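The data below hold one chain only, encoded as structure tokens and taken in the form predicted on its own.
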Amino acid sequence: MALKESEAIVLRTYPLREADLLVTLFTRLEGKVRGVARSAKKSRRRFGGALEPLTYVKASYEDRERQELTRLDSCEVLESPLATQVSYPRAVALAHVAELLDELLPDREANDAVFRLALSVLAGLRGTEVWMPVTYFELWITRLMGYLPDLSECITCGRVLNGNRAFFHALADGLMCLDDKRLASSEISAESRTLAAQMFRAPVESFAGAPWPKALGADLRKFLIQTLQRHIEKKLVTAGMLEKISS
């Protein structure tokens, strides 16, 4: 098989014998790839760095016959998230993006749109804000995926619910009204409702600047992930830890 050629997300790696890596790369050509890289404990010069979850890469790889892991020949660095430095709420931001990744994609599937939001996002967790980039991801990443209801009804009645309250459930795929609303819901403010589709006319990088406390948006958020994990059928590690962090 010739060699592949294609830009990419290193998502994880996970050590494979003595000097081996088992590494999921979400690749611009195919989708997401699992592979092993060979020796990628001890070769600095093919693959140095470049293995660090959410380093953009030029990966070079080959499929083997009758085997389901590719080979990876080698990394370059286009992009590294350790270029500037990692605190603990970014380090956790940073983990959530690659979680949601891998856990939603599936294998050997093209997907550009979802390419090009990761990269966005990833630009945008490059300072220290984390919680507007975490918001935007997690938004577009449900919609992206086919998850995302109509914001703007009630799922059980219709009732228009711009300008009413709001609510959701665990258990339920969209929003509901007041009268509708199922025991233990929770609300979703119209300030979080309007952020949300300020978010689907603008890219990331127009959010940037403005201070965004993690109370900002916690509905949305809360709400997406619940949304996600139905999805998924299992909860997210790391949007369990984002919830610990405390600002």
Given for the second form:
Amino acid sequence: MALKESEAIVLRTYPLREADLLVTLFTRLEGKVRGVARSAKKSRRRFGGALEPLTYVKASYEDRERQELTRLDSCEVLESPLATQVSYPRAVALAHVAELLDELLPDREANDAVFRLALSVLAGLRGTEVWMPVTYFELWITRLMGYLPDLSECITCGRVLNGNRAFFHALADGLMCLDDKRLASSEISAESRTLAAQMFRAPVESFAGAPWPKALGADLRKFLIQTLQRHIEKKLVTAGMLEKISS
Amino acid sequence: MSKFAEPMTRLIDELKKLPGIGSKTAQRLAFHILRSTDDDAEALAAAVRDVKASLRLCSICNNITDVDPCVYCSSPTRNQRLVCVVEEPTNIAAIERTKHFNGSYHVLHGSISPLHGVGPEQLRIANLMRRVEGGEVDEVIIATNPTVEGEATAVYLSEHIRRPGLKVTRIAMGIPVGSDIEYADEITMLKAMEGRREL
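Having seen the form predicted on its own, could you now give me the structure of the form predicted together with the partner chain?
Every component of the complex follows; first up is the chain already shown.
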């Protein structure tokens, strides 16, 4: 079979046999692809630091007949997260992006919009700021996957929520008004809904530079994570770790 | 019905639990043990028993040891005020092979790995903090792996152990000795340039 070449983002690696690595790549050409990088653990010469999670690479791989796993031939680093300092909050944020992409994307289905989103958010995560890129990524990935409900009306009565209080619940499919909110619902502020509307209209770079404390958009992130977890039917490991970061 | 006698099946099943050992290898090892002398088989069984019974973690550095404190922490000839922090006990052997490091160690037993749910609280950092806070250390060398996880661990540690009078350093990264610059990947080359030193 012919060697394929594509831009890709490394999502995860797992040890396989004595010296190989099983690599999950998000390729621009074919979406999520799993492959084997032979001797990647033993010899660093062929792959070097290219298989670190969230490294943007140019990958060459070859599909094998009647085999699900592709053979990873080489990876050339285009952008590495190791190029700038990896603080603990940044490491958790990068892992969060990797986990969301790995859990949400189907195998072998190209999605250029998500690929572009991932690249722009990774660029945003080069600095010390994590909460803005994380919020932007969670919001857009929820929308691009088709899981984001209308944030402007109550899912129960259809009332317009703009200018009114809005609530969400882990088991509800959207926002609710004050009259229809369920027991143990959480409130999502009007500021956070405005923020979401702004994020839908502007690229991630336009939010860079301004201070973004953890509290800003925290209710929006909680709502998005609940929505995503309900759809994938599992808890996201990195969501809990993000929550524990103090600032 | 099992292919082998019950004790043989049991041994194969136990050997299969070891990393990198599949059914065929487990069978081969089990038959090798069966064919070996009674003394050899007994020595193997005793070695397995002893490793579980006598080994523990050093109360100072978390290295795996049969005596507490371990040989590195109790040695009067080693510089106890110089501490090298590593991820795993096996990393100590790599540093010892240089024959140039005469300090002591601290083993974290892992690195920060958010994708696996491992945060700083899962690492063995507490006794390092006690050593640093007690003023027993002049320099901490952070020798975690040059990966995203190792870097995150190094940055986290450096932020948390920093004290006036304490030097915190990170091992250098770059081109391996004997290799060719032409074949170095971009990130390794970048780290090598960043870590350059004056001659």
